[in-house]
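Single chain ahead, written as structure tokens, the form predicted alone.
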Amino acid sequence: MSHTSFFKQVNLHFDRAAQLTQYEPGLLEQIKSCNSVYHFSFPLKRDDGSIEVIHAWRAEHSHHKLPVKGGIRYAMTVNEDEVMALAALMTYKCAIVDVPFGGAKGGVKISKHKYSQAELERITRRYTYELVRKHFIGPGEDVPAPDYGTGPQEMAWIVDTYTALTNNLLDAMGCVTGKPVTQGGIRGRTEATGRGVFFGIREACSITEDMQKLGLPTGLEGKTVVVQGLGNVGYHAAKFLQEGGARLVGLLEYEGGIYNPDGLDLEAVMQHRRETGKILGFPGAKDVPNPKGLELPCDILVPAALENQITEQNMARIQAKIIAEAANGPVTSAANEYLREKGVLIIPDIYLNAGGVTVSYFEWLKNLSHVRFGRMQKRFEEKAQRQILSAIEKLTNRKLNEEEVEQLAHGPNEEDLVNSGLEDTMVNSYHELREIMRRHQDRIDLRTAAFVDAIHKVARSYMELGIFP
């Protein structure tokens, strides 16, 4: 069986949604290209004296808006097609959710459990000062994230590179996002994809017609979840997925699964796995070997891991009947279209994941206005709130006791601002991408829509500079 690259796959969406499009095929070619991308590779001193040489790249696919954005993953299975096919996926997920960013995505190929603290370090400013000579990062121009393999810590090296190297004093912060609060960053990005993930889910969840035709009830109360990898956006999505009802019934990490149909405590999963290393041996649940864990029955199955997870060796065996991709391409082509036929409902990556970036332009947008989310606000409306209360209290002659005052006249922090944001961009952009599939009918799939909605934004955008009749 030929094997179909990342980008390619990508591309294989974006065709099957152009041809819904009027437009001319010059301009699709523009939009579906990999404007720009830089491979370069650099010696790592090791901790033992010894010299690696390290290979590294960042792709920047579209420059119809500036700055361009994506993260920058730590991975042995980074190559210059997976990094074009990721910032082409952040392309159409800025546009599909509205954030007015291109896409970009970098990558490092290194396994980063077998490096020291200080050689992560070295690699991460290396890359860093390799980007700043290249005019490949900046406030304006491209700004990084983190993503599979790298955080927080990550992004305080190179935002402390960037602005040793650079004259930008001033906007430097902006030049990467999902910093510690400490270093620039802000408050509820460490959650956001996750959070992202499940408002998503909730949102598609929420309509009965749509769960009438995959014959389950309405809302989340109740439905088995099974989540494939435990890392930041899997944990979190698990989490509000838990917390929003759902119920757990899988878990599944590279060493394998667990799987109880009465339900998995997540918390008590995570204690387990800080005590042993991994999640085999849960007690309670039934251990399951890699891959088999993606077909255990449930009713949505949530890939939270790497691409290409659901493909034609097991697509046939899938039981989920929501599958929600909150990984970059977890399903490929052939299976998508498999699945779709047989009544799944795919909620696809370059919607579902798009938490992350939402919440990274808000933090962008904090660093360039340099005030806190909240700040000028905050007390103003607990002000007058406690008066709207203090006159309810007059008119009812009932005194609220002061837990109630505070509660109700909260006003709201940074955090809150966020995660308002953010749960109107979701379900904003669903109901958007729902709406586009019932335009056609309902003969194309949310994947379809999703690829249709940000061409028609990209495209727009080019046109409206001129570039394009």
Ligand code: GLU
Contents of the next structure:
Amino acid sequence: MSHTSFFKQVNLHFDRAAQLTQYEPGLLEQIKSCNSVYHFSFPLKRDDGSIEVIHAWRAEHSHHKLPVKGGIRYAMTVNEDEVMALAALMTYKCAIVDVPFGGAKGGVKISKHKYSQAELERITRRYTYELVRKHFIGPGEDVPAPDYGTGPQEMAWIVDTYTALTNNLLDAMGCVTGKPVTQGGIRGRTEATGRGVFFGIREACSITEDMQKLGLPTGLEGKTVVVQGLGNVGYHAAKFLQEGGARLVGLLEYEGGIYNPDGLDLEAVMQHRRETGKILGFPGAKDVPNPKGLELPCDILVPAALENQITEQNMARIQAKIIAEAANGPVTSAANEYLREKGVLIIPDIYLNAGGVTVSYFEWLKNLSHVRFGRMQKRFEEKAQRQILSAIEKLTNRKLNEEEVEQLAHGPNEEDLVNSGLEDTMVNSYHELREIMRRHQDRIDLRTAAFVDAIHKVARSYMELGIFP
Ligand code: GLU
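Having seen the form predicted alone, please provide the structure of the form predicted in complex with glutamic acid.
First the chain shown before, then all remaining chains and molecules of the complex.
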């Protein structure tokens, strides 16, 4: 385990990229520093009547654009340094995928499984109440979302608490994203981070020149994959990668990992875990103790759990040719340097897992506009496409059957539009980063290119405000 703090790790990446820019040191310092951190504690009355003090944080890293945005994490690892680091990553992430928000992150230091549903509801509502009191939440100020240990249920409690306390009822729904669809959420948000991870990996693997350097064939088909973490992000990334033709050979969880070079059926593994409480002992697979699973032979390693997983301790034993950072900060700065020199392609977190915040942006837009995407144009587009098809039928003298017409003349619904907006974002951003690498004669890696991109975009924003010349 590295002793450099997580926020310092992020800033080491930042500094490496900042050297390649011409901005004055004061501006770079402003971009890098975390603007505000709110640490608070409150009492929780447990179901058995005892009282426990809960520690919680919200960090707002950069206000160059408002609102600031980022998830809320429920985990025992939460501390001030972690929320600051994660908030900084949010700033850079939003800039890279052109989501017009500053970065933030929140955390509550709890081990979620120790609390009943009623206790979690009390914690979440009190956490929200404290944020409201200090203006650390609001559709135009700071908009939380799910992160490790939280999901749509917590977001529903947050929006309900906020709505009860605010006078701005018209926009209240936009105070948080990742809500259930029935509570102002958007279709496709739950899968969004994993789907974005898939689009990013697919794009990287589609570039023949880059794959040749790694000694790999072009495309996803048949590439072997190990995924660490089967939470929302890891599960969906694994699912889309498997559907996209990759072979899942290793899956890793708290209890250990499983390995089968012939491939693992993800749904069958999930079923086995539901039945036995573990992924271990999966028929046909070999059990692998933690943390050895990260060292399994594979083409693509997808860390989708927590930070600091690939460090100086294990970097020399990593066999993957591509590391796809679905989690935030899974590779330390020192390990990053070592692996880069070894020729490993690291697809960095601040690009690769930005699908979540991208679709959060769509959800926020939906909330503020009070209309579902596709509501106006779906039927209109379907009709127009049917007219074109019937003109083609007349010209070609061939009648299409109803199934063919259905497939071709399909007006987009909300999910179609969300997924296509996400795909467009991930594909375009990848090429933007590659272009930056090319401008530096391929002497920098993708992470540095991503930081350079983010620094330029945030710097431009400050300069447009006239704060810096
Ligand atoms: N927690 C997610 C992340 O780290 C999503 C943040 C959001 O949607 O605001 O990117």
